[in-house]
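The chain below stands alone and is given in structure tokens; this is the form predicted alone.
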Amino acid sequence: MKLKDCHNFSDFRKLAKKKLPSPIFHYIDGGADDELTLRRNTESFNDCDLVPNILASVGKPDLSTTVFGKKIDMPIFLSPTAMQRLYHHDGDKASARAAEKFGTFYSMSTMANNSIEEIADISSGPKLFQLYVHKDNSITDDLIDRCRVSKFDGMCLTVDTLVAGNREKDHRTGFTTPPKLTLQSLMSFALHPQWVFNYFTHGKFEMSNVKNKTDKGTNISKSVIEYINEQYDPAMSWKDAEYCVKKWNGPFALKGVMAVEDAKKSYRYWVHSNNGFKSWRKAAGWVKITF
């Protein structure tokens, strides 16, 4: 199966499964615990109907929209994805170039394998950074400051990862960062020589944005679950979010809001903060929402 044979999401998934060693594929493809939420979210797309308006004199279709004050060519952008170096040796560089080519946002994970500065140097397209609040506040401050200097266009704070999800497939495969060879996984790596060759002949695996602040997860074998539980602050509160908004002082979003009441609270909280949400809303081009 080749890229030219892919015509839908299922085809791309099959190709990825063919190209990637089992531990790597299951990390990007899997979910937490029994994967009930993963299946429910996937199946929910089948419940959506698109009902077009007829005789609407569309003329030349225009899919462009504005996100974070930036006009993009389509109402889709790349979600922040950790450790892309595991899936392709060019990692985030490839994603950033692709996003720029198609006129949409590239989003960088805190756990990226390329640095904020590297991506800023190779891409002039719109860029979003996904932030975690760390137990060591200097790491959080450093990430925000570097994004500002590198002229990233927006920032989102992940609020639904106070502890890492219990990814049972990762336990079974022994998935670590960098990958750890176990008896079970060795065969799968052996059957994917091209991936192994690219992994060992390209840049060293590292979490580029935090490597100068912590060696956890960078210079030692460490599971993703352990890294998140050691580094991210489970005591994160609305005050921490407000701090990040004010320090960034630009287009900002909360990533991972799942409850309607939390969405309402987000709106009420920032409206009544000193200068947080008002400047945030103006910068992002938001409009007033009534609940």
The other form holds:
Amino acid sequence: MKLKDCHNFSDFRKLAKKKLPSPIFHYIDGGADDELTLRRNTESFNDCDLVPNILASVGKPDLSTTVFGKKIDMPIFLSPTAMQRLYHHDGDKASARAAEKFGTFYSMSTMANNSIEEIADISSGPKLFQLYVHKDNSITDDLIDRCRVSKFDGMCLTVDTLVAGNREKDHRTGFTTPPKLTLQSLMSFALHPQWVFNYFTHGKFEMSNVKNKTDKGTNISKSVIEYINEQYDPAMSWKDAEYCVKKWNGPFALKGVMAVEDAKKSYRYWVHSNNGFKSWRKAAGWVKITF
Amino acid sequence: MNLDDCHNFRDFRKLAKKKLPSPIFHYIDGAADDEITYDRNTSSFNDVDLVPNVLRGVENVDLSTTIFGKKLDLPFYLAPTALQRLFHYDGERAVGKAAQKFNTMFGVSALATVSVEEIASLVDTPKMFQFYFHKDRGLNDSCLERAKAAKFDVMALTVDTITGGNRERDLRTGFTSPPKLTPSSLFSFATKPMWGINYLTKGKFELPHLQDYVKEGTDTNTSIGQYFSTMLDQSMNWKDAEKLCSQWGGHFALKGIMSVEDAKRAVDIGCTGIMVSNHGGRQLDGSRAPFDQLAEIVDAVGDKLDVICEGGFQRGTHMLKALSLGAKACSGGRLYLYALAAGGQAGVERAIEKYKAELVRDMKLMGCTKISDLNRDNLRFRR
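Please give the other form, namely the form predicted in complex with its partner chain, since only the form predicted alone has been shown so far.
Entire complex below, previous chain first.
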């Protein structure tokens, strides 16, 4: 199976499964608890049917839309996701370039493996940065300042990952914190030599955006879950969000709003998302193994 | 597979299945008729979605709740279940000590295999005694007096077992108390030798609350359905319940209430709580699920007594949903029985620990720091 055999979402998923060591595939693929919400996220679309209109002269549909004050060429964009270097050695560079080509937003996670500056350098397309509120304010401030200098177009604050979700597959595969290299996981890395080769030959794996502010998490032998627990502020409140909004002073979104009440409270823009009810635990697991 | 591999309800169930002779496993696992109600008890939770709130500052979560005038550290407790020494040789001792460790309540069944006196000497956290109304009035009085003397905090009268449910798995496996070797069950007992050794070497199997009055269950093999049908008083009515309530003179609950009308009558006769329950789907198949019926009952009597939602819970999110609808607490039997079979006291503790961790995590993700923060605004029903 090759890229040209991929015609839809499930095809890409199938090929990704072939290419990735299983802990990494399952970090992308898994959800919390019984994964009911993960499934419902897609199923929910099926409870609604489309009613087409005809004879409407539909020669060249215009897919463009405007979000965060930016006109983009299509009504979808790439959400911020952590540590893309694990999925492909080009990581964020690949997704940023692809998004630029199609005139839509690329989004960068705080936990990206490329720096804000590096991505600004290679892409002039619209860019969104995903922020976490750190206990150490200066880290948050630094990220916001750098995004401004690098001319990111929008900022979003994730509000639904104050605590890691319940990723039971991690417990089962032994990818817990602290992670253990089990026979099972060793096998799955050994069975994907191409991935391992690329991983080690394409530059150092790092948390590029925060490496200068803290040795935690950059020194990757610290697990990511520990990073989250040590660095992110579980007491984050509307006041903290407001601080970030003011500090950024540009298009700003809350990511992970579900209640109407919270939507009303939001300041300017919001992104509707439940983050796939994903946890960070899985990431914590393999990081220690591969380094 | 061992206890370390158990991370959720299903895992404990799987391990219990490995450890128990099949008639005993199926006694826990089975339910009435086609087990439709049993399935619905859990699937009912999936028809409602949680709507979390964000940015509320959720560093510390307090799960404590007060029922029957007792403050518990958790919003769920371990429902009384019969015959626990068949599931693990420590039986009620293991369950009681685990509950005590987490400061939550647990229930001792009239069909318990450890006496109220022994439990009282082991456990000083809140305890419930579950009572069946027997034809033998001497037995009834003795149960009440012993539980009172042992300073049990709550008396729960089971009202949904007036006759035995049609538990077809028990008919097929030939489950009885005490267990009986039949040609068909011989194999399953023989393949679980550890269970057999423990059963025979860890003290005699007894039903200490009943055996002075009835032979059934100890000296005479009986199925649970048979026991309910022959030993319990089918003429039991509201007057009898009222009399028991005043005879007990403390916190008194009816276990197995489903209709609003009955919930109101429970208030009238002086009950301080009710368990909305269909006996884990083991009695009337086709009965409504507790969670489906909960809102009606809470609306009618929620301000007059403690409404407890019982049955179907397998996840912290299930409990959050029931608590959001207005249940004061959640309870369940299978909730901890598979864990008991899987690993005795350590198993029950691990199960409680898992549910507690789920609740804390889920509360934080919901933007709630105490149980009273949960309300119906958190919920959206799909239909």
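Definition used throughout: the rigid core is the maximal C-alpha set that superposes within 1.5 Å between two forms. Positions refer to the first chain, counted from 1. Not measured: the values here are computed from a predicted model.
- Once the rigid core is overlaid between these two forms, Asp49 counts among the residues whose Cα shifts by 2 Å or more.
- Relative to the superposed core, Leu63 shifts its CA atom by less than 2 Å between these two forms.
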